[in-house]
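First, one chain by itself: the form predicted alone, in structure tokens.
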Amino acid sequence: MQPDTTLRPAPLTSAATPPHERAKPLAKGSTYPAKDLCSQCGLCDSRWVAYVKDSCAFLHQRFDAMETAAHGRSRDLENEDELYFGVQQRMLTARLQQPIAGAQWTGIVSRIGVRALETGLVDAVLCVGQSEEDRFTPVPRLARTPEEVLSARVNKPTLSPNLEVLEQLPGSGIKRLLAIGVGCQIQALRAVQPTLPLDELFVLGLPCVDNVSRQGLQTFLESTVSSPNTVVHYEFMQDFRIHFRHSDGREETVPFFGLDTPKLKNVFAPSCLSCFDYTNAGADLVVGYMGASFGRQWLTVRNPKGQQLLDLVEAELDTAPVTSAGQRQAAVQQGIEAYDKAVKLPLWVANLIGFFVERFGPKGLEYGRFSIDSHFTRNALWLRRNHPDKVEEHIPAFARRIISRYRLPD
């Protein structure tokens, strides 16, 4: 008899009143249950804190149960694509034929949000705007108009309390919601989904690694780019360079291998250094760049709801199959050792390495595997050294299989 993997909220302590109707959000500045591993997803800033023990990605890992509840099955570990990229019905690459002005890339995520509202598929879109005072300070919102969705375009590479807006759902009239978020947020959202006052939930996921606090972001920008205060957005891209766009329209690139590793090694949030959900396993549809050729977006449809979201915009996309080329293993192994030793290369050496890796290194899905391998091995090593008591329960089976292919330092 197969085990029951259905995700359920914590059992009610009162037959009359569910826990989230009696609970109150934790006070801002409280020590959250995950402590130093907290990703500030916002769940504890809502009454759904009542379920945090069983829903927080950093207190309780439950990938198989989450995938089964969301997609009808868990990933096939013998299928190399699913081992790396999760449950899928379809993978493709795409770009909008008419890009959205000011979007980070062509604007596929924003366009899906707009179309979901225009077609009446949903009543609101959970997305992330920015503070009026600071472009990189995230402000989660329940957008009800296309204009509100578009105003939230462009990534905010900082920890964001997206789920705090769950507090606004009761009495809002919102019954159908599209939630856009990263892995830790979506894991918590999926766990409390049965308790939400919604008739329908669609989840559009973003691949995510290496978020930082706002202070950490400033350290990264000041050590990496020529004019940190004019950066509008940036992304680590498939050409092994970080692409920055400035407020005056100027673009600047920096090779991965030229980063000030000694200064930046500890700038990333501990939650990100202990995360193994790079590809957002619980989302219906994932839109990112990691498995696509340069200049295109990578899309993974995980279930029929994901296809429903893609149907909203597919006629507006230039689509192409996924491709894969090159070999990643040697580069990953060398990167493990270089990162561990906090090697900082002269810029001319970094540019030379970048030149050859861009032309002869992994591309397409192989680049995606390169990035996953690099982050999973780094994170496993970080956990082993900083939270050895969590290693056994915290690293999921698919990540263990990937990590076992490499030699980690002691």
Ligand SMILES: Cc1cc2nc3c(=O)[nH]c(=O)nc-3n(C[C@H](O)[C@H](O)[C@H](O)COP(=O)(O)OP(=O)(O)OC[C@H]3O[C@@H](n4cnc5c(N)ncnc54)[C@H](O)[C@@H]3O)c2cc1C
Given for the second form:
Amino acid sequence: MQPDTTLRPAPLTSAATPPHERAKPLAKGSTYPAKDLCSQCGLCDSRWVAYVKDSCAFLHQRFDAMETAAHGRSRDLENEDELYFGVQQRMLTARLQQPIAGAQWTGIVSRIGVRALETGLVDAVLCVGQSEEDRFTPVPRLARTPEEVLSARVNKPTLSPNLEVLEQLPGSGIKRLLAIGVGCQIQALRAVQPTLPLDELFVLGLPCVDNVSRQGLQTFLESTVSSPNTVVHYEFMQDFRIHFRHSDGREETVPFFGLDTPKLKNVFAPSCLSCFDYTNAGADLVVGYMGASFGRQWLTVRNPKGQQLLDLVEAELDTAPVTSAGQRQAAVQQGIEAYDKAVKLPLWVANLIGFFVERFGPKGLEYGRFSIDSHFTRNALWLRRNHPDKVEEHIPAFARRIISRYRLPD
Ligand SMILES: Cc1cc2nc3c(=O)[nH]c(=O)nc-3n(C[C@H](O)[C@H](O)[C@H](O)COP(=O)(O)OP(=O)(O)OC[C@H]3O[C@@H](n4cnc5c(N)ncnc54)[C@H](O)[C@@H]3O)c2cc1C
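For comparison with the form predicted alone, kindly provide the form predicted in complex with the named molecule.
Okay, now the whole complex, with that chain kicking things off.
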């Protein structure tokens, strides 16, 4: 089946004004409908709050409907690659031959945004800049020039209200949009897509886990790194270490297994502790890193629109097939128990474990599966303990199947 590439709004059967034209954004700082599970995706900061009940990723899970509308079918649960990484027509690893300085990885995402504007594929790119005062405070924008897209490069590793900029669409002249975003933002965007005043929407997704509020980020940095206020970039990488870059160019790495788990257990946003959309199921193209070998990026093309986005830059990439090695299961099972007991290992033990895991542990797609298994099991446990009433409705079928492969504590 071909995907519905138009996704036009259903025709209004009466002269009634559509709900979003009657709605107003919620007041900033008020309690949003998903309450403590809200990821601040920005939908409620726009008039499209009118549809929040059926669109919010934390009120209502709708993976099958979203995948079917965006890609023409839902994922095949019997296919291990789709079970883990979602609907796909192609997976590959890549690097930009000329990496963009200051990008999170090599800058494939920013380059696609730039080319989408330069070629006239779209009129604007929804991306996330940073506040002038604070490098980690996100400022979503509708970029109309390549320079604006480039200045939004690099992760702002905090919850970002991307969808608040929908409010700027009416009257803007923007008819074709490329939206860059993480899973919760894209789930809500896909749900309201038929009501948006657009002729065409392209979605470039980022995988995402363990996001934090700005305050949570401060706690994380203060408990993990030597000089929290000079960090300009960090990433959890495939060598089982967190790589921090400081403003003076200095690199610092900390082993995952050495994190102060007792302090960090509650630092992640509740939305992220109850999320199962790690690999951004609704995007046309997803660009991350965790299914690639160290230093490369990992791309999942979900549908023909995703390939259209990749076509914009493919000639500028050094590409390679995805690979997979190692066995994740024992490490995931041990991790579940260690996390549950909130163990903080001495640094020499953490380094030793890191040394062996890096050499003999999961690599490529198996590393991606290691990370997905670890997060889905942790999140299922968190939901069971903190929102038992939501477990049934909230955990999608693909995540249940993955979680059932492990023993979870009570
Ligand atoms: C919070 C977060 C967590 C992530 N976790 C993982 C992970 O666990 N595994 C994995 O494989 N990949 C993850 N990624 C994606 C990965 O870190 C890179 O962003 C991706 O590979 C693109 O790299 P790049 O060099 O091409 O990006 P760049 O060219 O540097 O562009 C980065 C883009 O990210 C957008 N962006 C920045 N901050 C946010 C935000 N808070 N919300 C939405 N969009 C934002 C910007 O608009 C920009 O266009 C995460 C990204 C984010 C934002």
